[in-house]
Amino acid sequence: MSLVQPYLKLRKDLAQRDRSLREKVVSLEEAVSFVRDGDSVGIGGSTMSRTPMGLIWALIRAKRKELSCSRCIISSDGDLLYGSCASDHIVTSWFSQGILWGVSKVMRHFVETGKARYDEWSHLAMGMRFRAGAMGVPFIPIRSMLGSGVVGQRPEAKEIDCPYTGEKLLLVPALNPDVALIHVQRCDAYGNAQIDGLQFMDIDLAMAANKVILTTERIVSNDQIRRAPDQTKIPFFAVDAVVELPFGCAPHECYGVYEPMMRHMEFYVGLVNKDPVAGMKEYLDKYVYGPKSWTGFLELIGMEEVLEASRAGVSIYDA
C-alpha cells in the first residue's frame, strides 16, 4: 500500500501537466530554474553519447544541491555532479569517465568516503525501470540481474514466481524522475524532437518524467519537423522547455554533428585521476565557474578542437 498510494499521486500529477501546443523556447539559465534542490533528475543519452552537458554545466553553476540523478550509463557528467556536490546520489549501471579510462576515481572517492551514494543496477534493469515509468505502472518483471551479484545489492528488486509459468522473475520499480534532461539534434519551438542515431532510453525517459527540458543543436520550423514525422521521437506534449544550444554535449559527442573532443577529455581525466579532489576543483573553477557563458566554455576547450570534432562528426554522412 505504501508503494501504490504515492504512485497513484504521481500519475495524477502527470495527468495535470500542461500539454498544450505552445512555444517553449527559453535561455539555458531559465531552463535550470525547472530543477529544484532535492529533485530526482533523469539524464538522457548514454556514456559519452548525447549527454546534456550544457544543462549539467548550468545546474552546477546555479548551485543546485542534493539532486538524485539516474542514467543508463554515466560518464564524466557523473564526476562533475559529484565533484560539485550538485548530486549526492547517482543511480546507474556503470560509472566510468569513458570506456578508455575505466572506473571513475572521482566516483570511488565520493562513495568510499561516504560523501555520496551510488546505486548500481544492470544495464537492462535501468532501461526497464524507465520503461515502467513511461508505461505508468509501478514495476516491471525482468530476468536481467537474476543469478548475478547485483541483485543482492538491490533490496528494492523483488523475486517472484511467475503466476503463469512458475519461473523465477525479478520485479524492478519504475523510475519517474521529477525532471529529465535530454539533448537532441533538432526540434521545433514546441518541443517536437528528432533524434538521429541510437535513441538509448530517451523516449521512455521523456514519457516517465514529470518535466522535460530539451537542449538542441538547432531549432527548426514546425514545417520541417512535419516533413519527416517518422523521425520525431519525443512529442511536444512531453516537453516543458527548449534551449537552442549548439555543441550542447561538449566535450562528449552528438551523433552526426560532432565527435568527442578527445584531447580535452584526456586532459580532464589526467587532472582528476591524479587527484580526484584537487583536480576536480581546478577543473570546475576554470571550465564551469570561470566562463561567462556556454560559448566561453567552448572557447576554453579551443575552437580548433571543436571544429575538428565537428568535421569528424558530419563525415559519417559522407562515408
Contents of the next structure:
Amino acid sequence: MSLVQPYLKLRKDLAQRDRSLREKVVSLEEAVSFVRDGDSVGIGGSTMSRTPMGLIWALIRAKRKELSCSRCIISSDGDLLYGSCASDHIVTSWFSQGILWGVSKVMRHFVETGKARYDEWSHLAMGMRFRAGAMGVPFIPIRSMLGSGVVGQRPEAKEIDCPYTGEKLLLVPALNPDVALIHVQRCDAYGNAQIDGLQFMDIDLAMAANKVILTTERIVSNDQIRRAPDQTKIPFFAVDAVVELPFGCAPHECYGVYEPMMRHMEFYVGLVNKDPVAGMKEYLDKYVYGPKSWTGFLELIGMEEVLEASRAGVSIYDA
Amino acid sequence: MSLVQPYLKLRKDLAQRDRSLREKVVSLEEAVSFVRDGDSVGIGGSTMSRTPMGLIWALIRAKRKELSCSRCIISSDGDLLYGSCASDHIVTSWFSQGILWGVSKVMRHFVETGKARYDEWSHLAMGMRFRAGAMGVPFIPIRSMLGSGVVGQRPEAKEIDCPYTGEKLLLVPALNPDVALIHVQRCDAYGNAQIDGLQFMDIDLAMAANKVILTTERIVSNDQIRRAPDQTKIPFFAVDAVVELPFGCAPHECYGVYEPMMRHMEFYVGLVNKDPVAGMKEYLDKYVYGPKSWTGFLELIGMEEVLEASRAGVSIYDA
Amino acid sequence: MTRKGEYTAGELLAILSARQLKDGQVVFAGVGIPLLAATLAQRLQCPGLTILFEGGVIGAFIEPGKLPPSTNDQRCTTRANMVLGSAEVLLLLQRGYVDVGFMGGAQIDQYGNLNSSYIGDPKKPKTRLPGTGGGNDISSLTNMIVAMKHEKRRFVEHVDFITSPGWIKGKQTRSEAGLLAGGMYRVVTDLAVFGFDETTRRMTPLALNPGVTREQVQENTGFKLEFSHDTGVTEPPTEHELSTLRMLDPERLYIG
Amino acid sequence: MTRKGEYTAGELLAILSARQLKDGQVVFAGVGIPLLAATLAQRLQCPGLTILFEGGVIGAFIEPGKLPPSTNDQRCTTRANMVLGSAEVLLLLQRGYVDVGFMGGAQIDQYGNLNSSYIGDPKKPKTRLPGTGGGNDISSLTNMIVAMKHEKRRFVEHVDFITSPGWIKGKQTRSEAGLLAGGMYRVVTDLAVFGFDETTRRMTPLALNPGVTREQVQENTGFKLEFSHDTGVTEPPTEHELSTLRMLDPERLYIG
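So that was the form predicted on its own. Now I'd like the form predicted in complex with a further copy of the same chain, please.
Entire complex below, previous chain first.
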C-alpha cells in the first residue's frame, strides 16, 4: 500500500461504510473481528492513559498477526503487542513502559534483534499525521523535526521551501489507519462518544481511521447524548462497533474513573525486565490467555487494587 | 504587510505579549483602545450567532477607521462596519444580513460603487486560514475552491501538485489578525473562556490573532474554571482584555442565553433596505452614537424584546 | 392525490427534493428549502437521516415551527447528536463522511455550476450577491442536490461566475480541475427534476412535474434541453407529505 | 545555608533548575525533575508560572505527594486552567505561546543536542532508547532548559543521534536547518550551570555548584570546556527550597 492513500481510495472506502444511525453494540470478541491480520491499527489514549487495553488484550487472544500499530506514545500495550507477536511494527514518538521503570526491555529485545520495527516520529508529527488523515488531505506542514536525526530516518517526511515565505517546512504524510481502537468514558449505542479530561489525539484518530471500535466505561441513552451535543467528541457515523467494557483500560488509567493500577504495573515490569521473553510469556499465559473473560482478568488484578484505582480516579474532581 | 507573516515576526510579536496569569478586566471603552486604525480584525461567531456586537458598536463609536475585517460569515455587523466607515475591507465567505431578508443593500452599495472591498473565500478556506494562523504554519492544503471562479479571484491561494499523491491541492495562506473580537458565555478575570454550543471558528481565531479581546455574558471565578478544565476553550494567555457585557451580541444571538432579537433586526433591515445610506445613518445616529452606554442601547431595543429573546435562548436546553 | 393549485411552488419544491433523500444517508443541508426538505424527509421516509448544518451540527432534529433563520443559529442544534466547529463540519465533507450536499441556488448553468456571487461582469458587477458560504466546499466535495425556482434568468447556458462548481465545462473538466469526488447529481425545480448525462455532464430532464409540459420547461430554460423518450412524470405531493410539511413550517417561512 | 551532603544530587538539580524560571513565564515541562522543578518554582518565586504538559494541560497546579507518573496522566490536570488535545498543546509551542521548554536529558553534546533514541550506531544500536516523545518538538520550537545528571558518558562531543536539536553543529546551523526560533538556553547539572556562546553556540560553564571545581566538571565532560574568568558559583539550596521540594515529593520519586 502506498504511504498516503489516493483520495479516491479514501473516499471509496468511506462511502462503503454504513454511516446510518444504527445500534452497533457487540461483544469484545465480536469487536476484534473487525481487525484483520496485517491491518494498520491506530491506538487511542497516550502512555498509560485511556489505553484501549481490553481491545488489545482481545486482539492478542484472537491471535491477530502482523498488525502495524500507531499511537502518539506507546507504553506496556506496545510491549504486549510485540511480545505476543500480534504486531511487528510500531509507529510512535515514544515507546517504553513508563518513565518510572526505565527503558522497556521488551521493546529493546524486539527492536535490537530486528524482530520488530519501531518507526520514530516527533509527537507533533504523529498528531499532524492523524490530523491530515482526519481532514482528508495528504499532508500538513510542521516546523519541528527539521535538522534532527529523527527526520533523517523518515524519508516519508518531505522538506519543502514554503511558497509563501520561503521558509523551510516539513510536510508529514497523512496517516489513515485501517482501524482505530479507542476507549471512552461513555457513549450511546450508536457510538456518539463523550471523552472527559485529556483527549490526546483520539478525535483526529477516529476521524482518520477507516473503522473505529469503541470500548466504553458505560453505554448511555441517545437522549443523554442529545441533551449536551457540544460534549460529543466522536460522531456516531465514524464508529463501527461499541463494546461496553468497564475498566477497559486496566491496568492503565481512565480519566476521572480510575488511575493506573500501579501494583499490577510494578509486578508486570518486574517480570518482563527480568526476562523480556520468558517474563512476557509468563505474563501472557497467566493474564491474557488465562482468564475466561475481561472480568476474569480484572479478578486477577484483584478487587482491592481495582477499588483503590477507582478511588484515586474520581478524586481528580475533588481538587 | 506581506500576505503571510514571516515566522520570526509572528514569534516576536507573540513573545512581546504579557502572557502571565493576571487580571485583565476592562471597560468596553478601554477594550477598543486595543484596536488601532488600519488593524486587521478577526470577528468571532457566525452570521447572527455569538457576534461580538458590543465590541463592534464600541469600535464604531470610537471612530476607528480602515479596519480590515475577517469573519467566516458576516451579517448585519458587516453592514455596520461598512456603513460607519470603520471598515473598507471585509474578508469572508458570505456577506448579507441573513437569509430571511435577501441580499444586503448596504453591502451592495459599498461593493458595487467601489467604496469598499469584499474578498470572497470559501467557508472551509476561511476556517483553514485561521487554523494555519493558529498552528503557526504559513498554509494548509484544501480540496475545495479548485476550478471555481472563487479561486480565480484569489491569487493568494496557490494550486500545487501534491508531492505524495500527485493530486491537485489548493494551499490557503495563514490569517493572523492583529486583533480578534470574541464573545463568550463566560470566562474568568484572566480570560480562560468557556463557549457553549456552536463554536464556529472562534478557537482558531483566538489562537491565530496577535491580540484577543473577549466580551462575556458573565465573569466567573478562576476556581469555577479550574473545576472543569476540559471546558475551557480559549486559554487565558491568548487573551489580552476581558469585558463583562451582558447581551453583548444583541440584536444577534448568544447560544443558550438569547436568540436573535428579530423585531429589532426586521426594523433595522427595513431601514437600510429602503435606503442603504440614509437608513444606515439614521440607524447609526439613533442606536450606535445615540445611547450613553451599551445598556442604553439595550434599552432602545426594549425590555420586552430582550426578555423574549432570553426565554427563547434558554429554551434550547428544554428540547 | 392532490392537484396542482392545492400546493405552492415552494411546497412542491420541498416535497420533491425530500423524496430524493434515502434513509440512512448523511446529508449536508443549506438553509431554506434544503433544511426544510431534509427535515421533512426525516419525518417521512428517512427516520434515520442524519442532517448536517454548516454552523457545526450533526444529526439535528428540527422542531416544527422553530425553523432556524440560518444554519448557524442555535435552533439548528435542537436534539442534535453533536455540535462541533464550523471548520470541522466542513472537513467531514472533505474526508468523505457526507453522502449528499443539499442546497438552494440563485443561478445555475447547463453543467450544474452555481453562481451566488455576482450578476453581470464580476469585475464590475450589476449585483454583488452574498457569496459562497459553504456552497463552494459542499459542491466541491460531495454529491449535490439543488432545489431552486425554475426561471429563465436562473437557468442559463453559462453562469456569470462559478461560485459552487458543478461539472464545470462538462466531460472530465471537473476532475481535471482537481475535484476528484462528488459532483452535481440532481436539480429539483418547481417544473421538473433533472439529472446529468454521465458522459457530457449536461443537465438532462428526468421527470416533469405534474401538469408541466416539455415546452414549458424549455421555455423557462436558457439552454437547450434534450428530453429522452423515457422522461417521466413526478408523482404529485400526497396529502400526508403536504400536511407534514405545513406542520413543520406553520409560519410559511420557506414554503411561501 | 545548607552544605553539600545535606541534599541529594536530584534535589540540587531540581532546585537549581527551578531558579532558572521567572514569574509569569509559560513553561512546557517534561516528566521527572522538570515537572518537579517547575512545580517548586511555582511554590517559591513564581506563583504566576504557567506550566504546560505534553498530555494537553495548561496551567496545572500539582498537589504535593501526587506527582504524576507521566505528563499524560490525569494527575497532571489537577487544578489546571485548561485541558486540551496533545497536538493542540504542542501547537502552542509552534505558534509561540511558550517561553521555556524544560526537559531532562539522557545524552547531550557540546552544541546542546539531545539524544534519547539510540546508544551506539542507530543502524545497529547497542541500546534502543524510548525516543523523542515531545522532546524534538519542544527543543525545535522554543528556548530550552535541560536538567540532567553530569556524567562523562552523558556529556559527549557528538551525540550518537540528534533526537532533540540544540544548536546542531553550532553557529548558524540551527536556523539553516529551518529551526528559526528557540534553541538551547541553559543546561543545569549536579556539577554546574551552563549557557551557550552566542557565536559558536558551544556549551559554556556559567557557574559551578557549591564545592565543585573546574577540574571536576571537565573530568566528567566528554568535550573541552572553556571556563571564563567570570564563571561564578551557584548559591547552595536554602532550607526553604529544600523543605518545599521535599514536601512536594515525599516519596522521593524524582529527588532520589
